[in-house]
Structure formats: structure tokens, C-alpha cells
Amino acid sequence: MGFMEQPLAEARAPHWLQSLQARGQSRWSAGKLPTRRTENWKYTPLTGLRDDYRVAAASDVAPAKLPDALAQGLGGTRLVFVDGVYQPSLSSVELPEGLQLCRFADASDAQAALIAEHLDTLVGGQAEPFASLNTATLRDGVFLHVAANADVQTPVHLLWLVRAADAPTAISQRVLVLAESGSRATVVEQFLSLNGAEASFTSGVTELKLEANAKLHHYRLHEESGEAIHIGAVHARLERDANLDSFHLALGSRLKRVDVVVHHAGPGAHADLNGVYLPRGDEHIDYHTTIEHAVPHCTTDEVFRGIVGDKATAVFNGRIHIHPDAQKTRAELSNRNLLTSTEAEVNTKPELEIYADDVQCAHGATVARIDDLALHYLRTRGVSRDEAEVMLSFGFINELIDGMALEPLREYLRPLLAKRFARDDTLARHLL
């Protein structure tokens, strides 16, 4: 049996999406898995993929208990999935005015028509085989529709849990967000392994469509276990004066690859794209970002920071593409990396591809170890070496955490990250 052959056979999309699913299956069958000779996968081998993944049936999914830190939620609507199966008992669906939210399986005729019109319009074809795989295995998804001029103050939280399973589990996650003109909303996507969950493969694709003057805060958090594999993507299209504020966090796992593509399609559009990745052990994380500036008077601020420890590896490839008509563009890209071990490794490649002459663009990347002078300064003031290393590591990313607009999410992340850095509750308390 080949990779994902069984999940493909088990995939059953709603009848109105079956033609789209068939196109995805055709693209997947015609394509090939990337290898180390594929430029965009040069530093990310696919050796951890298995041939025996199975899709969990609803009857096989036992009720789960939410982690204590998430039990209170983030203050808004929450949809919870366990092994890809919706869990109404763990969810809380209270929709404010101007917001529609549905699963593909429960879509009304009007919602189904909108989903069919917009789904898979931002994702590439055979050049992105895993996006095709996601469409090919489509069984369900989440559609978020924000009405014109609606100001949704509370966040929408989409929580994807992986539990301990008897067999390797394949999960397809799909989200479509349609923010109409003048609207405001916040979406949090979170991927989390429950205690003991291992050997899962998640294919996660999100499409964000922002119409004129819409603003979306988007957070995507990866907290899967060390043996999990996640290959996913976020694709966004920004029309005139639209504003996307996007934050990405990835803790390590055996293989984690996320592609982020933002397309500036209307003048005045702006994107803030921030991210933090924290592999350790023998984990691997790969972020590939592409910003397409296709029209004039658009701006991008992109900052990614990584802390790589032990024997872990990380890849960051950030590309900003300025098209010939994109005059008066301002785009800046920064990638900074901190290695906390002599065996840790990072491959970083910021790229500017510019075909317009009236632009302001800058990019830069650094790879460094903990500053010996700063470490010495803290040691001379009575701070132990372990405490000093934890404080300097946390400070390296703290600016990005502080910059998050959603306060409940900041409060959730602080103890999580403090414990990860310290690996000891006593040291972790010094960061809180």
C-alpha cells in the first residue's frame, strides 16, 4: 500500500464538493512526492512518512478531556475536533451578529454555494502536491463568513486535537475564511497532541480571503507531539486596503512544514506576518513564506525568529516577490535564529525578487549563539547559568509574544513557553 492510499479510499466529501475532491485526487495522482532534489524541499526529507495511516471513524473516537489551560477557552466561539472528528460536547458555538460559522458537512444551500465558489481558489496545483492531497482527502472543513462591516470582537477558536491511537492516524484539516468588505474578526487555529498521542499525520490547509478594507487577526499554533508530522499551508488574498495580522508558532516534531503565501491583490493592502519556531531534541521545522506584491502601494512587515536546541534542525525560506506593476511598495523581512547547542542547525534563505524600480525593500537573516557578554552580565549579578540562558532565550522571542493583540492567547502562551525553555518549573517561574 502506498502513502495515504487508504485515507484516499476512505475520503467522502459532501456531494456538492465531490467534483472538487475528484480534481484534487487527479492532481495528487499526477504529481510526485518532493525529494531532496526539489529546491523547496532541499533541507526537509520526507523519510518519516508511513504507508499505514488510517482515518479515524466517528465511532472510534472516544471523548477527550480538554487540557486545563484551554478549558476556559479564549472568550469566544470554539469548535473542537478530535482526530479530525467534530466534538460538539467540547465545542461552544455562540455566534455574534455578523458572523456565520459552519462545518462543510452541515452547510446550508447558501453556505454550500459560497464554499464551492471560494474553496481551493488560492491554493496552487501540482506544484504544491500536499495541498492537492488535502483536497483529495477532503471529508469536512470549517467555513467562517464575516459579513460586510461586521466588527466581531470575540475570537473564533478552532482546536484540532490528536489523541493516543492504536494505529497511525491521518487527519485532513481545511478552513475557509471569507471576510467581506469593512469587516473585523479574529481566528485562532490550534493543533495540539493529547498525552501519549504519537504517529499522526496532519494535512492542514487554510484559505483567507479578505475583501476591501477588511481586517483579520489570524493565529496558527502548532503544539503537536514530538512524533507527529504536519505538512500544511496558509494562503491569503488581500484586496484594496485589506489588513492581515498573522502570527505563527511551531513547537517541534518529527517533521513540521508550513507554507505561508500572501497575495496583495488590491492597492493599500498591508500584511504583518510574525512567527516563532522552537525545535529541540531531533525535531525538524520548516517554514516557507512567499509574499506576492502584484499591485502598487502595498506594504509588508515580516519577522520570524527561531530558537533551535539539542540536535534539532530548522529551515526558513522567506521570499518577497515585487511584480512589475507594484510601484510604491514597502516590504521588510527579518529572520533571526538563536542556536543553544553546538549540534543544532538552521538553514535560512531570505529572498527579494524585485521587478519594479520605485520600492523600499529590505531583508536580513542572522544565526547566532547566546551572547557571552550578556550571559556574563547576568552571572555577575547572582543569576545561575541555567537561569541566565533561559532568560536570554525567552527574551529573544518575547517581543513577538508581547505584540500579539489577543490578550488571552498571550496569557496562555507565556507559561507554555516558559516551561519549554526552562524544562524545570523552578526556572520557569522566573519568566512569569
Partner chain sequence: MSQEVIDSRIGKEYSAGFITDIESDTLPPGLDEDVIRFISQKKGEPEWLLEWRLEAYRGWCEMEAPEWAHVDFPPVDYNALSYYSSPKNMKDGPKSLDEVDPELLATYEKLGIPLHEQEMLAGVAVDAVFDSVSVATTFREKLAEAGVIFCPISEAVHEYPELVRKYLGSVVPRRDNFYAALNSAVFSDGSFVYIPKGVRCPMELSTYFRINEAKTGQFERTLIVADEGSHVSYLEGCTAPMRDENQLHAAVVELVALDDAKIKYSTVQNWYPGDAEGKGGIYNFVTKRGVAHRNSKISWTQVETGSAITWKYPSCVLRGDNSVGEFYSVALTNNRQQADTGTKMIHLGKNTKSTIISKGISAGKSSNAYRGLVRMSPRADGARNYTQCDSLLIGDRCAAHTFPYIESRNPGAVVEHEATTSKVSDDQLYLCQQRGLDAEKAVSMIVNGFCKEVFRELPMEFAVEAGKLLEVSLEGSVG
Contents of the next structure:
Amino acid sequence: MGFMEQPLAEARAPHWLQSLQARGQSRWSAGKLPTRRTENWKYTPLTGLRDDYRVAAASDVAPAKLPDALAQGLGGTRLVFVDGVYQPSLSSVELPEGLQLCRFADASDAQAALIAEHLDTLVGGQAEPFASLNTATLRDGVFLHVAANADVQTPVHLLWLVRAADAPTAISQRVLVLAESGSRATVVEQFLSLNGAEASFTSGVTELKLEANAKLHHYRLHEESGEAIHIGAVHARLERDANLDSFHLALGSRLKRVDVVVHHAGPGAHADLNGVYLPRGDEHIDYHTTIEHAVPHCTTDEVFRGIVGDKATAVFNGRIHIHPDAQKTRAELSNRNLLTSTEAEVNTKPELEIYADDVQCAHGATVARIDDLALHYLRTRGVSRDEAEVMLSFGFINELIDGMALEPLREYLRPLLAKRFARDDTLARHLL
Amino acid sequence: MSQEVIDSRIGKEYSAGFITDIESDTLPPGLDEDVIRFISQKKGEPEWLLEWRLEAYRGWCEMEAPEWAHVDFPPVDYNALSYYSSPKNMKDGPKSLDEVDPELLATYEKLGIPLHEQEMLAGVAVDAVFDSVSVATTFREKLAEAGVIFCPISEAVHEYPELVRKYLGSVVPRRDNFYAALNSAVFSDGSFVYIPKGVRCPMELSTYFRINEAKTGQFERTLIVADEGSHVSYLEGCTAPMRDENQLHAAVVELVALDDAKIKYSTVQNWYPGDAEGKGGIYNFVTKRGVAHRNSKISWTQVETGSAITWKYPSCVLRGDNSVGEFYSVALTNNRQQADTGTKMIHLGKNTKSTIISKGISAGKSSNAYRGLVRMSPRADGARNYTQCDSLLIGDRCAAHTFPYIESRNPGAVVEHEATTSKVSDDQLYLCQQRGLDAEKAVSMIVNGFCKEVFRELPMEFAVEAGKLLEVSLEGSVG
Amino acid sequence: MLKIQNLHARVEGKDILRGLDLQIGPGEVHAIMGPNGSGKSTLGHVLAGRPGYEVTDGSVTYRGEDLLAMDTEERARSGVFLAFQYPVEIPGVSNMEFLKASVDAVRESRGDAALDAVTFMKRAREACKAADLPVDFLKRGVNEGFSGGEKKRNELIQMMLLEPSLCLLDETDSGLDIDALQVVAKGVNSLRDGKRSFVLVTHYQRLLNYIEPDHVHVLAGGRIVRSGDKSLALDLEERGYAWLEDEVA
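The structure above corresponds to the form predicted on its own; please provide the structure of the form predicted together with the partner chain.
Every chain and every other molecule in the complex is listed next, the one we just looked at coming first.
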């Protein structure tokens, strides 16, 4: 059996998406898997991919319990999937005014028409074989529709739990967000392994369409562990004066690769793109971000930080592309890395590609270990070396966590991260 | 540089673009093993070198031209090029300047490197490579007194075979990359320098390269070995005549800095860039690399204003503990020029340090990319790199790119990279004009200021020349 | 309290301290003055245990124990406090977290019970008030974006909360305006209780108008070249350091 053969054969998109699916299948079969010689995959080998991933049948997926840390929830609508299968018993759908949320499988005719119109319009092409694979293996998806001028205060929480208890499991994740003009909303995408998860392959694609003056807070948290592999992409398109605030977090597993593409399509658009990656053990995390400044007067602030320990590898590639005529662009990118072990590895490449002259663009990247002077300062105040290292690691990341708009998520992440840095809880006592 | 040299450079057009009319002994186009045998035989090379060339050729046949660089040009037909061209009168080689073809000397006059004048210009010894052979080397006696060897590499093969055999290909292996393999197969001539232990080379060494013949490729090979504790500063200048068709230049430069040695290698590259529509110009596909041993230092400084296409990454392999690598670069592109240039700093030894200062200036419809690699190996404890890449855009139809690769596998190493872009703003121009400066003078001032961190690394004469060169190259870029 | 004998230390391969002797009793205030580059700041860092400051000879005994054998944090926990000349910025770690971690570590090693959150907060607020720093500074990153004077006052807050036995103030007065200097001096004076000892490292006599020293020492060329009472500081202010250096040479 070949890679994803069974999921491809079992792909079951709703009938009104089948022609789209067929296109995805032909794109996928025409392309080939990237290798280390493919520039975009230079530092990320795909040797961990298996040939025996299978889609979980709905009847195989026993309802799971939500992890304790999430039991309280983020205070809004929540959809939960286990191994890609929707779990109504774990979900709670309370839709505030101006918000529509459906699974593709349950879409009304009007919703189906919108999905068919917008889905797969931001991705595709030979350069993204895994996005083609996602369309080719599409089974279900989530459509979030924010009406014009709706001001939705509560977050929409989309949770994919990975259980993969019985066999290597293929999980397909697809989200389409359509934020109409002048609207405001918050969406949280979260991926989490349940204890004892075995090998899995998640193919994820999220498309965010922000119409004029829309504001979207977007969070994508990857907390899969163990043997999980995730190859995913987030594509956003921002029309005039739209504002995207997108935060990404990846804790390790065998392999995570996330491509984030932000396309500024209307003047005045702004994107804040922040991310944190924390691989350890022999984990591998790869973020590739691309900001397309296609029109004048758009701005981008991007900050990614990583702490890489043990034998782990982190890859970051941050590309800013200023098209001809995209004058008066301001785009800044910072990527800082802490390397904490002699066997860990960081590969980073911030890229600028500029075809307009009246622009302000800058990027910076650093790789180093924890600042010796800061460590010393803490020790002169009586803090032990180990605790000081935990505090400084946490502080390095916390600058980004503190900037998150969604408070319940900050509350969820702080203890999670503090504990992650402090293998011994007492070392994190001052952070909790 | 003398004033007249400077003046001669400030022509409206490419001032080095004239064709010298001397009879050449040129091989017909095409490349196969027989051509390589011909070149080797012509130079009376020993058997090992012929074998070395053939091995490189066989490797090259299996390789493909690299496509990752941010440049765009039609594929080169390597069988349409001629791989050997020697000015006929030179067959036996001049014994002194008096024996050099007067017309050739006149060529150098026009280029601004009058050999006779060189003797006046304090301390510059020149090895001039004209198309494919070395035509004259000045100051050899004075250098010989210090024990410094500075001669055409073709001569070194005969005179110092053990040195050449030991170091040739030791830094850039003959199958290193497509263009280096081609060079290894067909290299015509170039310079060889050896500085003995503890010797400070008493003068700056200098080479001028010039491509003259139509449809010839130039493949010179430079090898500089600085023995323990020695110092040398080497300057390289390049020009070529104006021609409609593209000409290929695929050189290899290898530097070996043994323990405690210092090598400073400066380049002012002014190959013909092609006309405003992008017709003609040199394809400059060059491999330059140095290996730095313990406590040694290799410093590359380059001012690149010429060539239709530049593909060039002068690099340092910091093998020895405490070794230092530096790269200071100004790359200017105008009209339809394309440059993809930068450096690689490979940190292998402990406490190795590298500094990269790159200034890219794009004007017209040109494209200018910095591509760099900084690699910290697991052994490179205490290593440090600082990189700064700045781009200046002049006009809204040019392009500037930055592609820095950073690979760190050592927590005790520190890598810092920063890049910015800016433009020559209308406000700046307005201010200068309001103070009575014309737009071109204003741009030239701003550009010179932008480049000063690099210019100050150049030897004095070159710094003046470099500034003037930028001015000439930017002509017509402000409307 | 502290006995330094024949202390030699080097930094980055350079010998900075070359046979320094100094003895400090409980409750005493010593001022150490000297020209730039004389080794004043080095002394503070050597006593606090900064990596890279290598002791090549001599001994330092602190309350009967070998100070040099202790780790940086052990020294801090046993009551040695260094107020930095250039306090370090630590973005992302709040001042509050930092202070709590520090106070807990020091109290724990002394065998004191950890302060509960309410008591700690109360003390931290008091210290802020004494240092004339708004309470919101506790929520900000450690020294992050603080002005020079604010950083020095933040050092004072730490000193008050940690209740050290030996306070080393490294050029705490440099870069402070008169108002800020008075605040810091008042804070230091409030900590003088007859048992706690102070070493004031300074270039200027001005600080000593506000914190009266028991002894004044002049450091030059890595050694104490002259000791006296506070009148020595006035002499130095009037005549500069050159005459002393000449005399020593």
C-alpha cells in the first residue's frame, strides 16, 4: 500500500464538493512528494511518513473525555472531533447573533453555495502537494461565517483530539472562515493528543477570508505528541483595511510542519503574526511563513520564537514578498531562537523579496543560548541556576503569550508552558 | 589610482568597453576530452594535471547547472564557446615589460592600469590575465627577495609543482559545483601566490583580468597559500569589452591561510554589464573560498558593479580554533543586471568569529540578491557571527532580495542576523537639490554613504576607484 | 563580616586586582573610590561570583566562611547583595515573579518560612513606596524599558526585600540626578541597623554627602593605596586622583 492510499480511496466529500475533490486528486497524483532537494523542504525529511495510515470509521471512535485542562473551556462555541470524527456529545454549539457555524456535511443549501464558492481558492498549485492531498482526502470540514458588522465576542473553539489507539490513523482537518466586512470574531484551532496516542498523520488546511475592515483573532495550537505527524497550512486573504491577528504554537511530536500564508489583497490591511515552537526530545517542528504584500499601504508585524532542546530540530522560514507597486508597505519580522542542548539544531531563514522601493522592511534572526548575564543576575538574587533557566525560558516565550488578546487562552497556556520548561514542578512555582 | 585613471572611468558609457585588435590563437568552439588534452598539451602540463582536469570534466558531464539562484537567463550552450584563446605574439611569453605587445600595453593604459605606471604606484605588483594567459608580472624580483612567489599558475605548475599539487583543489574540490568543475577541467591561467612562513608580503599583490576575444570563456584559477604567520593583501580587478553576445567567466579562487596567517582579498569587478536592454554582458559564475586554520584570518572585500549575471559567494571555512572570517560586499546592479551574491561562513573550530556586511544597491530594472549561509557546527563552541545586510533601492522597477540561511548546532555559538531596506527618498533628493547639488551627485553621495562600511575595508587606491565606479554605474538611474 | 586578603583577579586575560586587602566589620559603611579602570567594579563582581571573573590568588572570608568557594546563588542566599551598576533587563519575566522567586529562595535557605502572597505583596508595595517607584513597575518585565534611575531604584527594592547582611553598591550613584540620589540614599540609610554592612563603590564624593561612610579607601592599580575617614573623600574631590596615583607610582 502507498502513502495515503486508503484515505484517498475512502475520500467522501459531500456530493456538491466532489468535483473540487476530483481536482485535488488529480493535482495530488500529478505531483510528487517533496525531498530534501526541494528548497521548501531542505531541512525537513519526510522519512517518518508511513504507508499504512487509515481513516478511522465513525463506529471505531469511542467517545473520549475532554482533558481536564480544557474541561472549563474557553467560554464559547466548541466543536470537538476525535480522530477526525465529529463528537456531538463533547461539543456545545451556542451561536451568538451574526455567527453561523456548520460542518460541511450539515451545510444548508445557502451555506453549501458559499463553501463551494470560497473553498480551495487560497490554496493549490504544484508547490503545495499537501494542500492538494487535503482536498483529495476531504471528508468533512468546518465552515464559519461571520455576518457583516457582527461583533462576536465569544470565541469559536475547534478541537481535534488525536487518539489513534488501534492503528496508524489519517486525520483530515479542513476549515473555512468567511468574515464579512466590518465583522469581528475569534477562532481557536487546537490539536491535542490524548494519552497513549499512536502514529497518526493529520493533514490540515485552514482558509481565512477577511473582507473589508473585518477583524479576526486566530489561534492555532499544536499540542500533538508522540508519533503524531501534522502537515498543515493556514492561508489568509485580507481585503481593504482587514486586520488579522494570528498566533501559532507548536509543542513537539515526531514531525510538525505548518505553512502560514498571509495575502494582503486590499490596501490598509494589517497582520500580526506571532508564533512559538518548543521541540525537545527528538521532535521536529517546521514553520514556513509567507507574507504576500500585493498592494500598497499594508503592514505586517511578525515575531516567531523557539526554544530547542535535547536532540530536537526547529526549522523556521519567514518570507516577506513585496510585489511591484506595493508601495508604502511596512513589514517587519523577528525570529529568535534559544538552543539549549549540544545535540539540538536550529535552521532559520528570514527572506525578503522586494520589488517596490518605497517600503520599510526589516528582518532579524538570532540563535544563541540563554543570556549569561540575565542568568547571573538572577543567581545574584539567590535564585538557583535551574530555576533561573526555567524563568528565563518562560520569559522569552511569555512576551508573546502576554500579547494574546484571548484571556482564557493565556490562562490555559501559562501553566502548560511553565510546566513544560520545568521538568520539576517546584522550578515553575513562581510562574504559576 | 592616478587622476587620469579616475577620469578615464567617468565616461558616459562603459569606459572599459573597447576591443583590442591583436591576432589571437583561438581554439574553435566546443568542449570534449580532446579540447582538454589540447589545453594541457599547449601548456606543457605534467600527466597528473591532465588526469586531474579529465576527472573534473567527467564529473562536470554528470552535473547540471544550478537553478536555485535568483537569476534568469537562457541556458548556456557550452559547446558554442571556445575554451582557449592566447594572444599570438605572446607564445613565448614576454621576458619583461619591454617585450609586451605595445597595443596590449595601450589596452591597459585605457583600462587605467598602465603597467609602467605601476612601478610608480607604491607597492603594487600586477599579474595581468588577458583572455586566458598571463601577460606580465611586475615586481617579481622584489618579491623574490622576500621569498614571495607571485607568478602565473601555468608557470607555477612547472616551477613549484609540489606546492601546486598539494593545494590545488584542496579548498574547492574539482567536483565542488557545476562551474567549479568546468573551471577545473579547462582553466587557462591565473595567479599563484605563496607567502613563506612568517613573511609579511612587502607590497599589495594585484591581478587584472580582461576578457577580449568574442565567444571565449574565461576560466582563470587563482591559488593563494599563506604559510604560518604570514600576511598578504591581494587585489583583483576585472574588465571586459562591450559585445552583443554574452560571455562566460567561470573562475575559481582558492585561499589557504595556515596557522596565524592573514589573507585579505579585495575585488573590484567591472565586467561589461550588457546594455540598457540587457543585451550582452558577462556571465560571472565564480567560486571563491578560503580555508582558515588556527588563529588565522581571511577577509573578502568586494565591489561588484559589472556583469550581466553575477553568481558568486566568496566563503570561509573556519576550520582552525580562533580563526576569523570576514565578508564586506557592495553589489550594485543597474538596467537589467542580475546579481545573486553573498557568502558562506562555515564555523568548524572553537571561538571562530565571522562578520558579514553586505550592501546591495538596485537601480533600473535590475535584481540584486544577497544569499548567505552561516553554519555553526557542533564543535564550534564560543563561535560568533554577526551579519548585516542592507539594501538600497533606486527607482520602483528594481528588486532587492535577502536569503540568509542560518544553521546552528551549537548552543554555545551566537548568530545574529539583521537586514533592512531603504530607498533614496524624494525628500533626500529634494534637500540636496535645494542646496544646489544635482540629482546624480546627490544619489552618488547617498550611495557612497550607504557603502562606507565596506569602502573603508578596501586598500586606499581601490576605495577611490570603487566610489567612482558606483557613480559611473548609476548614471541615468535617476530621472 | 568580610575579610579580603591579597586578592588577585583577572578578567578576559587581564589582571585587574593585584593584591587587594580589606576588612569590614558588622554595621560598618566603607566607601571605595578610585579612578576609572582601577578595578572598583571588578571587586563587586568577584565578591558576587560573576562568571569570567577569575580569582588567581588570595582569599575572601565572609562570616568565617570561604566566600570564593560558594556558588553565585549561595552567596546571595547567605546575605551578600550586589546592586548592579547596569541592572540587567529581562523581558517576559515580571518584576513580581522575579522578586518572589528571589525572596523565597533566600528565605528558604535561611530557614525562614516563605512569605504568603498577601504579606509579600504588602512588603513589595512598601519597598516600592520607599524607592519612590509606582507599584505598576512590579508587573512590568524586570528592568524592561526602565530609565537608568528607575533601574537603580529597582535594585533598592530588591535590597530591601532580601534583607542582606552585606550590601555592595556598584556605582549606584552614577547617572542619577540629585532627587533620585536622595531617594536611594534614604533607602540605604534606612537599612543601616548597626549589624548590616555596606560597601559603596563610587567615582564621586557626592554620594557620601548623603550616606556617611565610616571608612574611605582609594583603589588604584588593583590595590587599596590609601585608607582614611570621610575627609579623604573630600580631599579626592578637591585634588582628583592624579596626585595619589603619582604618589603610588
